[in-house]
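First, one chain by itself in structure tokens, the form predicted together with another copy of the chain.
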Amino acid sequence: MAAGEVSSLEDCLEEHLPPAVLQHVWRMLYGKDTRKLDLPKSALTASLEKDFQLKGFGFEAAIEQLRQPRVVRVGLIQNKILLPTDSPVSEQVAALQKRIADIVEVAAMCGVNIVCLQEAWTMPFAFCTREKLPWTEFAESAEDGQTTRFCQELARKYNLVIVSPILERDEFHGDTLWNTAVVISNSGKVLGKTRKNHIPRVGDFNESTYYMEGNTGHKVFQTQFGRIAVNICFGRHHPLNWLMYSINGAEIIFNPCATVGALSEPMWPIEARNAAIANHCFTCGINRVGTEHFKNEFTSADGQKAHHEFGHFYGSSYVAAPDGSRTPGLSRIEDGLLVAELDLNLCRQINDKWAFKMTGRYELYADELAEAVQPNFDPYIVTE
């Protein structure tokens, strides 16, 4: 499946650099060096029966007289899909929960607190093929449907923060289908749920065929753990998007992606992580691992055959921090799961140093921008 990918770029610089030019590289690509976590011996030999990357990193944050460290372990899960997509619906989720819950058991032993889960975890990426059935019977109810209790059942008995990423059908509005993210809390209540804010329609993102540009704004859930937010896959193309969600105070931007290699890839490591230096916040990239296989041939408007592959999900997730350091990042073809200790007290600290939302002068930004948007808008163009 992924025949000629290469496992990371980690891999090919650690494989091949002297240990003194390989502190170089690693401090002007990767910024301060992550410390490696100690994960327990258990989890590590649970995530080789389980045939999965488990890696484990922290971010440090200066100590301070009044306010104690706020530690939260973040877990972020990309996985390849198991069954074949013309396989019946309902063992394709089944299959899929299967794996995810060996996987949160693996965070659960890691001491993680929120676990974030790929978009659109339950199903394979099948909005390039644009077909409705069978793909739309993955849909299900961001307040009760089967996956958000596998998730609740999951939360309680860990006592974790689940980020549950799925394609929802809203029963009460329409039965339409959304892109949504449901955030259930370590209570194992629904916390709520946050959409898809910006829909592609880019090369086989045919996802504006499925559903629209998401109505829930900015929300941003206040956990146990810190105030997290959830910014679903195209939205990491949009600063704006991001801006949002750090004005409502999220300390946590999780971004749970499917996005494949030859589009994306040399974006993937610059957005999410932009958004962490210019928000002052952690933010989290998820990206599933594997290439899909379809039955039915779908053409890709590039000119070329029709295929039955969207192209490799090519994983690499990683976690940024708002000092503009980051993790190195999981593998390009395995499933993995990424443990990250975060002190949340970073991000004050940072905004206090580098004081972009001090200087990011918001009052004029509001008004430019409602200017630009009026149809009789008059671009500032100075000529000779």
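Show the form predicted on its own, please, the one above being the form predicted together with another copy of the chain.
Keep in mind that what follows is only the chain, not its partners or any molecules around it.
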């Protein structure tokens, strides 16, 4: 175990609470029970051999008379970087590709249909340093870069959709860099890409040194297994960002992230789950894990001493459902694969029950927001 880090909230509770009490705690914390999936023995053995955590859970929906269940399995992958951050770029990428290939193989054994990788998965999360080289050398084409070609091979081999978040180099628009998620169909074709809408300017997150807010809007991708969207990292703090993916029809919204404990951990279990509830959809939070050390010190000019580490990426990836239930999280310190079986019929069932979209009054907010963004906006405040 990493120094000073606990393995997971779930492990702490199970260690210290008697079973009868723990059952009520799970209900209060996580809502309706998710059933544990009976994963293949070969997958469990492979995860042990390859040294990553494997968990599987299923969400239930009511049986309908006119619609068959729409069952899909998603796989969330969290992982550490494998080599020191000053290792040659090509070696770092190759090591991570091998690691992901091993985990995706196990996902396929578990019947996963859609895999989502963590934010900027091919590289260290070096955007704290503000150095350009060698970090910009990890950038590549979303359409035909080596990482996209690698994921296309996996998608075809295992008949699954892959969401691959990378540092994109757009050679057709001035070599501009973007924080981008590439969506690859189970046929191996690139369905498209979506760029990070909201860029942090907090603490060591100096990301605007490398890329700015995305320009692809709120795309939703129709796959063989359902309609998916990708809300990259900092976008999870913006409720309207989740809303627009939902308005465009997303049934599953993936949220690949890289976020550290001291900054955001109290928010992590709440935001994606709230979004699932508010938008009648499934949400999947994926966070990288581990502590990454950089050779050169850096500072955010906040009065603190220069340092070599960003902080601990705390993993804890999970899936939340529109009824407010959620899976337990993966480990805070280990690589892992979380398999979740979803019945997408639950989205409409909860929509019919709570009707948040029907009662949303979007026209009211659209009119008032249109006024609020004007330079001469006068807030609507009543005074005596």
